[in-house]
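Next up: just one chain, as C-alpha cells, the form predicted alone.
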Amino acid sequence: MSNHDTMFINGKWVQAAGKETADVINPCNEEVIATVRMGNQEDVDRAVAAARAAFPSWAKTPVAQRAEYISKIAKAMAARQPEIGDTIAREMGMPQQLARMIQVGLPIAVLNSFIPIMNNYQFEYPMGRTMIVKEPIGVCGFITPWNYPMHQVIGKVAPALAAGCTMVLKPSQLAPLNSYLLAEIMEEVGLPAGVFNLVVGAGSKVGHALALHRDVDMISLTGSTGSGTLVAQAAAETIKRVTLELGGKSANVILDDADLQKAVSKGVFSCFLNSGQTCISLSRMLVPAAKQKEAAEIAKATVATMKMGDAFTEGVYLGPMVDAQQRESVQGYIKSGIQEGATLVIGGPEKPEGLEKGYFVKPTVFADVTPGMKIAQEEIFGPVLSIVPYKSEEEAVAIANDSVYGLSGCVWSADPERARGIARQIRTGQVFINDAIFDVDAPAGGYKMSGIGRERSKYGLEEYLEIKAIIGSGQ
C-alpha cells in the first residue's frame, strides 16, 4: 500500500494542507491500495496562485514550443503505458489488458492529435480592416471523473496546454493514482512551474472552491449531471466560462436491413465495455419488434461468452463496479426493471456465482422495454442493456430523441446512407455509423443535458480561446 501527502504546486510537490485522507479501493477485491491526503481550499488557492502567475509566460509560449511540449509529454506516457494502465485497472477495475490499451493509449493518440491541429490553426487573421485574435483564456480548473481517469484528464489537460492555458486539476477521489504519475511526467517533461498542478480532494470541497474561485476563467467537469448543475452554480458567480461532459443513455438503433446477428453483439460488447461505465454506452437497443425475440438470444449467447473477474485475470471483459455505492445503484435499477415489468433475458440483481469479494454485478440484458420505463430513461452507469421494440423508422427516431440526454448514439443498416439519413434525425453530439471505431480526431460532446461545449479536435481547442478584435486602419 502507498502513501500520497503531497499536491504538485507550481513544479514542485509540497506538503497537503488538507488534514484528511481518503483511501483508494481496488474494486475487484476490496483491498486498500492507497491512502490519498485530501486537499482543501488553502491548498486550491496556493495551486491557482501559481497557475495564475505561471499564465503570461506560458501564454506568450511559441506554438511551436507548447506543441514539443506535449509531444514529450505523450512519449513519457508512451514509456509508462504498461504502469499507468496497471494502476488504473487496479484503482477503477478495468481489466489490464484493455486498461493498457484504451485507458492509456488513447490519452497518447489525444495528445499526438493536437500537435498537427496547432501547426495548422490560424491563432490570428485579418477580417477586412479588423485583426482578429485568438488568446488562451487564462488559469482553468478540471475536475474529472473515475471511469476513464486519464482519458478524461488529457481530454482537458491537452487543448488547455495547445491553447496556452494554465492548470489546476481535481481528479476523481476513487481513482487519483494515476494523476500523480501524469504529474511526475510534467515534472520530468520540464514543463514550466506552475503551469500544471494537482490537488486531490473531494468534489464538495475542492471541485467547488475551483469552481468558485475568483481567479479561475475557466471550470471544465465531467461527471454527473447533478454535479454539472452545481458547478455551474458555483462559476455563474464569477461568470466564467464552463464545459460539461454530463450524463448519457445512447441509443443503438438496428434498422430493419442491418446484419442483426453482427449488430446486437458489437451492441452488447459496446454497452457492457469498461462494464458499463461508460458515458457513451449504447445502453438503450432499438430493435424492429418482429425481430426483437431473435435479438433478445443473440444478446443473451453474447453475454454468455463474457468473462468477469479480477482485472488481472486473462480474459476477462467484465471487472466490478467502481464502489459499493454504485454496485447498489445498479442492482437498484435491475431490481426497478423486473418491477416494471420488463423481460429479464440473462442477469439479475444477485451477486454473481464465484465472486465473492469485489463490487461486481451480473451482466443483465431486458426485452419488452418501453421508452417511460425507468431504466430506459435514466441513466444506469453499470452492465445493463435495454432491448427496446419499435414498428416503424419514424418511431424509432422519436424513442431514440425521447431523452434528456444527447451525448452519443449508432445506426446499423446494410445501407450507409440510409443510416446517415437516421443519424442526422439524432439529437446528440456523436452518432457511429455500423461497427465505425472510435476517432480522436472527431469532436465529443453533448447536446441537452448531456453537456456544454466540445472535446477534442479543433473545436475543443476553441473552448480555451477567448476572441479579441483588433480594429485599426493603416494597415
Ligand code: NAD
Contents of the next structure:
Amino acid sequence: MSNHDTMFINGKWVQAAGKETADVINPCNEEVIATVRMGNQEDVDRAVAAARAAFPSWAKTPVAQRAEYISKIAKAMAARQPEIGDTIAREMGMPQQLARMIQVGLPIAVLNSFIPIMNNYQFEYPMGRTMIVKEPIGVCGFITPWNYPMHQVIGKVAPALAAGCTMVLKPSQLAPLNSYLLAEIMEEVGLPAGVFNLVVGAGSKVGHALALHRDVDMISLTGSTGSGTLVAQAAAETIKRVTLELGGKSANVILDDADLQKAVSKGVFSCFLNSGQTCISLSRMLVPAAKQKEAAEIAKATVATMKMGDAFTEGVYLGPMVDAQQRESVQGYIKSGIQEGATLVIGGPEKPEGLEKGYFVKPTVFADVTPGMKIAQEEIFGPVLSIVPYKSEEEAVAIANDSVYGLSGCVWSADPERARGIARQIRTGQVFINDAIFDVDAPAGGYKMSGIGRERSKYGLEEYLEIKAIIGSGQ
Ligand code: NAD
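Okay, that is the form predicted alone; can I get the form predicted together with this ligand now?
What follows is the whole complex; the chain from before opens it.
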C-alpha cells in the first residue's frame, strides 16, 4: 500500500494543497492499494503558473534537443517496463503480460514515433510572399482516462513536447499511480522544470479548473463523450483550443467472401481486449444474415477458450471491470439486451462462478441484434459483443454508420480492394482491413461524437501548433 500526498510541480514533488484523498482499488480483489491526495484550485494554479513560466524557453529549445528528451523518456520507460506494467495491472486490472506489452510497450513506441516526425517536420517555410511559421500553442491541460492510462497520457505528452508546449496532466483518479511513475521519469531525464506538471484530482474539480483556466491555451481530453461535452463547454469561456478523444461503437463488417472462422474469432478477441474497456473495441459484429448462425457458434467457441481472473494469474485474457459502478452498468446492458429480444449466445448478467471478489462480468455474446437496440447503439465498455445480421452490402454500410459515434471499424473480405471500398464509406477516423494490427504511425481520432482532432503521426503534432503568417519582405 502506498500513499501519495504530493504533486509534481515545477520540477519538484510538492505537498498537495488539496486536503481530500481518494483510494485506488485493485479491481481484481477490491483491495485498497494506495491512497492519493486530490488536488484543488490552488494546485492547478501553481502547476499552470509553472508551465507558463517554463514555456518561453522550452518553445525556443532546438527541435533536436527536444527530440533527445523524448528519446530519453522512452528509454527510461523501457527500463521500468515491468514495474509500470504491473502497476497498471494492479490499478485497473488488465492481465499482467498484456499490460506490460500493450500498456507500456505502446507508449514507448509512440514516444519514439515522434522523433523522425519532428526531425523531418517543416516548422517554417515560404508560401508566396509570406513566411509560414508553426509555433507551439502554449500551455496545455491534459485530462485522461483509466483504460489505457499511460498510452492516453503519452498520446498527448509526446506531441506536446515535440511541438515545444508545456503541460499540466490530470490523470484519471481511478488509475493515477502510473502517472507518478511518469513524473519520476521526467525528473530522472532532467526535463526542464515546469515543462511537465502533474496534478492528480477529480475531473469535476481539477479537470474542470484546467478547462476553465485563463492561462491554459489548449485542453485535450480522452474520455467519455459526456465529459467531452463538459470540457468543451468550460473551455469555450476562454476560446481555448479543444481536442477530444471520446467514445465509440465500432462496427466489424464481415463480408460474405471473408474467412468466417478467422474473422469472427479475431473479432471476438479484439472486442474483448481489456475486457471490452477499449475505445476502439469492435463491439458490433456485422455478418451476412445467412451466416449468422455459424458466426454465433464460432464466437461462442472462441469465448469458451478465454480465461478470466486475477491480473497476475498466468494465461488470463479477461480481467475485471474497473470498478463496481462500471460492473453494474455492463450488467445492466446485458439485461437490456435480453429484454429487447436479442439472442443470448453465451454469458449473461450473473456474476461469473468462482470469482466472488473483484468486479468481474461474464463475457457475453448476443446474436439477432437489431440496429435500434440499446446494445447496438450505446458504448457498453465491457465484454459484450452484439452480432447484427445484414442482407446486403449497402445495408451493412448503413448499419455501420447508424451510430452517433465514428471512432473505428474493420472490414473483412477475401478481396482487400473490396474491403477498402467499404472502408471508404464508413464514417470513422480509422478502419482496419482484415487482421491489420494497431499502427502507432497512423493518425487516430473520431468523426461525429467520437471527438475532435487527431492523435499520433504528424497530424497529432499539428494539433499542438499555431500557424503564423509573416507577410512581406519588409523592403
Ligand atoms: P471519463 O469521461 O469518466 O473520464 C475521463 C477523464 O475526464 C478523467 O480524468 C475524469 O476525471 C475527467 N473528467 C470527468 N468529468 C470531467 C469534467 N466535468 N471536467 C473535466 N474533466 C472531467 O472516462 P473514463 O471512464 O475514464 O474512460 C472511458 C471513456 O473514455 C470511454 O467512453 C472511452 O471510449 C473513452 N476513451 C476514448 C479514447 C479515444 O482515443 N477516443 C481512448 C480511451 C478511452
